[in-house]
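What follows is a single chain, given as structure tokens, in the form predicted alone.
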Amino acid sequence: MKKITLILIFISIHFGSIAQGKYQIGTLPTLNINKKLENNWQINFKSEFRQLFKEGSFGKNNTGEYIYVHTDAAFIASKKVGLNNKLAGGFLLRFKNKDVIKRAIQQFTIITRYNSFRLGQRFASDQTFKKNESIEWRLRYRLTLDFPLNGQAIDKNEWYLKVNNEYLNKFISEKYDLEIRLTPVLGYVFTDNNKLEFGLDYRLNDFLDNPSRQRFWLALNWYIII
């Protein structure tokens, strides 16, 4: 019962009206490679491949068209501070058409472990640099819940459920936008160093002053520790 209650808390966010606004449907496969180092340091490489299969407006006849949106390559270094906290920083390169977009990243993560589930909080900021455009500043907060579907711990050869709920505050010049993300995924642990997740990555923005934009990505996340 406690697990169900926590899931409902994550899902209870403002989705906006499904019958209005614009939408996008696509896939978002991600490769995530981690390497543990000495003195509680860790490096992470993450590559994301975004593909769009359909977009349009709700309530209208829209046709699907395949578009390869972009490829991301992110490099993050983190250090464990305290028992369950991490400080991290790095950069991201986004390859879109012939442009390369650059982003600086700063993060602080708190992990709290309970008897049968784990709760994570991530406070982050980033700055995106595009050619001939103002810097985009973002402040982010993400809450993550994960727990095993069998037993008290997530062990190898077992399934688990993870739910992310994130809020992104975007600032470009004098413009402000809020993006809300909800990502429920199922995961399977093959080994201690290899796991796979799949589910829905839902994103909602442009709902403060404009018709909303809703994006539905099929998420496929592969995590490797080397």
Second form
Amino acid sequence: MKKITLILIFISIHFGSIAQGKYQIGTLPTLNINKKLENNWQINFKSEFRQLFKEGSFGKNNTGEYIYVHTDAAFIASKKVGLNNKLAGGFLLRFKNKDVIKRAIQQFTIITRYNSFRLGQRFASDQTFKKNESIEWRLRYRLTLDFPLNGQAIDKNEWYLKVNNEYLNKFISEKYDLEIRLTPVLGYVFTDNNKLEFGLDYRLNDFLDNPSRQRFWLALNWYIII
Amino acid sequence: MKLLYSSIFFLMIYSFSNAQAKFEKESRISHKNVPIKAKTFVFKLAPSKKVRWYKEQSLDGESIEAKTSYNNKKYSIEFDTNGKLQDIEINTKWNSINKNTITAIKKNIEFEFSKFKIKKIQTQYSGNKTDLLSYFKSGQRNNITIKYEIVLKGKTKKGKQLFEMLFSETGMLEKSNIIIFRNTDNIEF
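What would the structure be for the form predicted together with the partner chain, given that what you showed me was the form predicted alone?
Shown next: the complete complex, the earlier chain at its head.
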């Protein structure tokens, strides 16, 4: 009983500190186009358009104001290196006001297929280059589960549920931050080459030393293979 | 902006028209929609409390499949839509297969692949219902065909792929298909 009380106190303190922080609410539509090439190569183009509709601090009266945040364009080439593994690398351009932020990306993915769901693991690193700022290094690990809402496989004209959980370790100069992402989305398969997903993209960071920052994005992902 | 909308519209048209020719779909169905003779057979064979029923649609037509576990064994029992039994598949361990059959199967697999790893083995039983029930209840074998369906990761000159191979009871290779995976773009990126 003592243990449970201690755990409950710890959880309430933890969430209490999170609830004192800042928040942002917005939309994050993403277009993801893939093209399969010969010899197990594939190219991926991803564009993301971020808009903010409300931001402020928890427990305070905040006003909503539309803010265009940025547009991303990422190009990644990947090569299948095993039955279920892919190595990938590419770059991202982030168009923010008049600036163009550049990011180099490296990733390794492992897909495991079970009877009624698929598990994807992504190990990634990236380096972001901003004008007059130190390079930002990130080490990322993402776990993805997708399973059908009907039957044992996600077939054409069927709905599915996908859940992402990602941990991002961010290093700038000597500063360190951890960001945790949780993205539950509902998806629909028009064909195996055409899927649409929508749901919540929740991101929590700055909670190690400071009042946390929580971001709630309405995610809309469109995946196409051409 | 006009250009952006036109590009998105073009992509939509292109991706919808690019649908795959292969048609296979399975969906969970209620036991209420299963023919009584199929339910009765499953109950007699493996009286488990939990049976999941699926309807499978493919280019070959429709079928109904029951999946259940009984006495620590996983069963897949396939019927046509009228409830006529097609086959029974039971997950099997490599060591439980006859040694001579194992040798023959291994020889065939090694001939096909430079490297391989077995992922799943199922023993496939077919025959008439009475003979099958009598075989499973009392071990008395009469006009039953036994085959082995093996899913394995195999390495060929083209690289590593997943295969589904069907072997006769004596270990002769009868069929080999490459398993095509569904796209994983929404898990990778």
